[in-house]
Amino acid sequence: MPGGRRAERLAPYVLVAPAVLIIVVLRLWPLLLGVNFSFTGDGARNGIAVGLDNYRELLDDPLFRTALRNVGLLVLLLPVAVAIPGLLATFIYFRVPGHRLFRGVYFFPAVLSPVIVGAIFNLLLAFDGPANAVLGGLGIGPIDWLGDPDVAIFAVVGVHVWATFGMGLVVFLAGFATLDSALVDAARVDGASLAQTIWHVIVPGLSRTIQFVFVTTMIGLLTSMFGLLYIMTSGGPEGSTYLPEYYIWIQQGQMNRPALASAASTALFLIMLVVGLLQVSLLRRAGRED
């Protein structure tokens, strides 16, 4: 008996030791092979210990300053980007009429490669396309979607949310199916509107389901966007539409520069992390408050 009681309390450590092991192979320690890269030289000191000198250029790096701004845009559009599947996601579960062919039509996006969706919004997007044919029959004059730099970077967030925000609403749909409906019958009985619904029914309810899309929402921001920034804008005009996987692309595959990317990939894991655990704080605490 004493036998099998080890063998209980050991059962759970041998069960999560093949996922545990797999992460560690090929996740941590490859993590922390390039934070160790990042601080060696490129090209004549390859290999060379430098400290800290691949941050330094980075700080100096316009481009990479660019990047940097334009994650803090991410990060100020991210709400918006929650928002849409969770607001779609309310709307089929109050089962408005077609919202079969809805779920279906909202999440068929996700499943277009990124090349794809690139290609077709070039097409839209261009400076003689149908969305400034669109805006020219309603009075408004064409907008260089693509090729102004204070607009590019809004275009591509924008088509990625669009083509993305099905896994969203998916997760979304899955919390829907957790939340007490009585509590929802008991808002409409007494006469709450919507958006009170909404807000003091729903998003409590899915408070853990808000902060889970929020924070694969920001990961997806900030590390699935590179498909579209090379077909769309290629990183242009002028730089403007940066981010740091990108440029952690060109200074690997272009530049040849690859303990400098290292470094920019090790930015990137900080930025994710705080931004992230940021995000985690204040969901849970606005939870509490309410």
Contents of the next structure:
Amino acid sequence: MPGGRRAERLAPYVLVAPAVLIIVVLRLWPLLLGVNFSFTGDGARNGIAVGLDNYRELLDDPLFRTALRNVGLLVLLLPVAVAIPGLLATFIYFRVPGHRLFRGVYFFPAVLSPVIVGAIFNLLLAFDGPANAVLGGLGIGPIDWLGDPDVAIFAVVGVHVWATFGMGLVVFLAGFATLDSALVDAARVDGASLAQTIWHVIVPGLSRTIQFVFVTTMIGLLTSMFGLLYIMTSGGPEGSTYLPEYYIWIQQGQMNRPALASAASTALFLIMLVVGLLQVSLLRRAGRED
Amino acid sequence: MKQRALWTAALIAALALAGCGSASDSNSSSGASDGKLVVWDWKSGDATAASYIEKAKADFAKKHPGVKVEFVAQPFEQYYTLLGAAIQSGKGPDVMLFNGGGQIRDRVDALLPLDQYVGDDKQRLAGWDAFTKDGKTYAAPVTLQGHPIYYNKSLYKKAGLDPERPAANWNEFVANCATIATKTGAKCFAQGNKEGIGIQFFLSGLGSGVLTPQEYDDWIAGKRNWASPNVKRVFALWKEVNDKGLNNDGANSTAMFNDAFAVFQSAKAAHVIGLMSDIGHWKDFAEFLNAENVGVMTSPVVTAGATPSLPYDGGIGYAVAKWTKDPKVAADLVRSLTSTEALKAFYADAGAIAADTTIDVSSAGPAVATIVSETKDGKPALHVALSSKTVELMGRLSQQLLSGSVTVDKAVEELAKSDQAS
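Moving on from the form predicted alone, kindly provide the form predicted together with its partner chain as a structure.
The next block holds the full complex; its first chain is the one shown before.
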């Protein structure tokens, strides 16, 4: 029965065909179109091949350079964004007074949409808002949180961390559940300080959890800041809080430069590809350790 | 058994393909099939625009009873992004709403010149220039948008100033502000430059008091002399006003929409350069300050020889896409959307200065009456003449001017470069 055997041979291909088709038609093909589009011009040169002109323009654009610099800054701030939920989870693990309450309270902001969080902090951080009123009460001059180009990016990242650290916290708490409490007790009996316990017992014990939180926090920082930026600073002041995503949106939607936006998207895609591959190798290595 | 598995797989694949197919099909529905026009805008979903749309539809139905009109309201933040995608694919609405100035001029490649259809409306409607490029008209104006300087008459009264006689020159204006500040504690200007919009309003609001009439007309005509001392003066004045403490604190972190307007509405500032239509205008302010307390003034004279006028343009207007099947019918819809009856409803409900100058506005308070009377001598706004790229750059530079990280000379030089490149 040769016909039956051929059908048998083809069956696996047919079975994976829907998934492959969806990926090829809806993901890879548009991606290629986008990359191809980034080599064409805008406006009067619409549809005409312009080589690397768009990429040259990107590199010349101080706004895009700022956006890339801010990506670097986010990567540098990543340890802080991971340390905060880690430390707080440690305190909850050590059952500080009120730890049950904190567990719920810390997670709460994670369920708010960035738009709502942004609007809340717009009010709190306004020049004549409560944050500056408190500082004034302490005798410290007002800080223009969202109007000072040196401060604004940190204000936005700070708010993003505040809004999202609940997720990391939950992952850390899950990690703590697998931590052998005998090790912590032994450290205590040996007279280790809190800092020593964290450094020598908890960090090594939770290395896989920490790596996982690193990866997810990084993804969060690089891909979901748009809403906050849009609401809190609109890329300002002085363009200091631009990120590539926001830049792409401005070029496509406000400046009517779709081809330039495609070039910026391709650049962002390459960055994310590198970051993603690093993360995959990190996770793979972490998996091999056990 | 195996046979059945194969068939199931084939069925799934076929369904998946069919799914893809139908998804791409639905996009082409708006390509002006016979007897149907699709309109894109960001207004028709508002309750305040309901009677306007209804009147326009009724007017159109009289002319073309067989043609169905479908209004699709897009969210404004996404509007030009969606429109850009539609234009890119060469498929989209037949008629679409545009902001005047850069937003429509950047996209005229996709639009149909309307001159042969709207000739009869040229006299009745004002604000055509904002929808014109290279001598061709691409949209018919619905509203007028401009930047009157609003002032709070009750603060003037409290400070012992004559509310009916605002300052005619800059020194007098600054002196009035000083009086108001000492007597009432209110700042001179409500200023919001978080989005870089403050400078646009400032440039247009006070520009006619700084530039000579010749310089002003040249600017609008595209012959912008950035080396002129008066052009530099506008940007120096922008910095000076902030340095002297005439603005509310933290202008760079105050959003024009709507925090700066809130400062004016709560009487914490005596003046604001606002809008004529949609938002931040006479109707909004009157709700908080009462219509009789909202005054409108033209720019005080900053440099001798300037003749202040109201800066305004066509605000929003409807255009026709190049790919529409029957341009005449689509143009007729645009004409219905700008008919006197429809615009009257728009003015009354939505709080907009309609492009139709024959509408009677005397019942809406002194501010509107002043604005409408000033439209006769008004000129196009300075910032609207700039490309969107230059306007964006100006926003960033204006923030740097306030924070002191760029000099006026350097800022003007960069603007000149950007303006000449576009």
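As the structure is a prediction and not an experimental result, all values here were calculated from the model. Positions refer to the first chain, counted from 1. Only the largest set of C-alpha atoms that superpose within 1.5 Å between the two forms is called the rigid core.
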How about Leu260 - superposed on the rigid core, does its CA move between the two forms by 2 Å or more? yes
With the core lined up, does the C-alpha of Phe37 move 2 Å or more between the two forms? yes
For Ser240, does the CA position differ by 2 Å or more between the two forms when the superposition is done on the rigid core? no
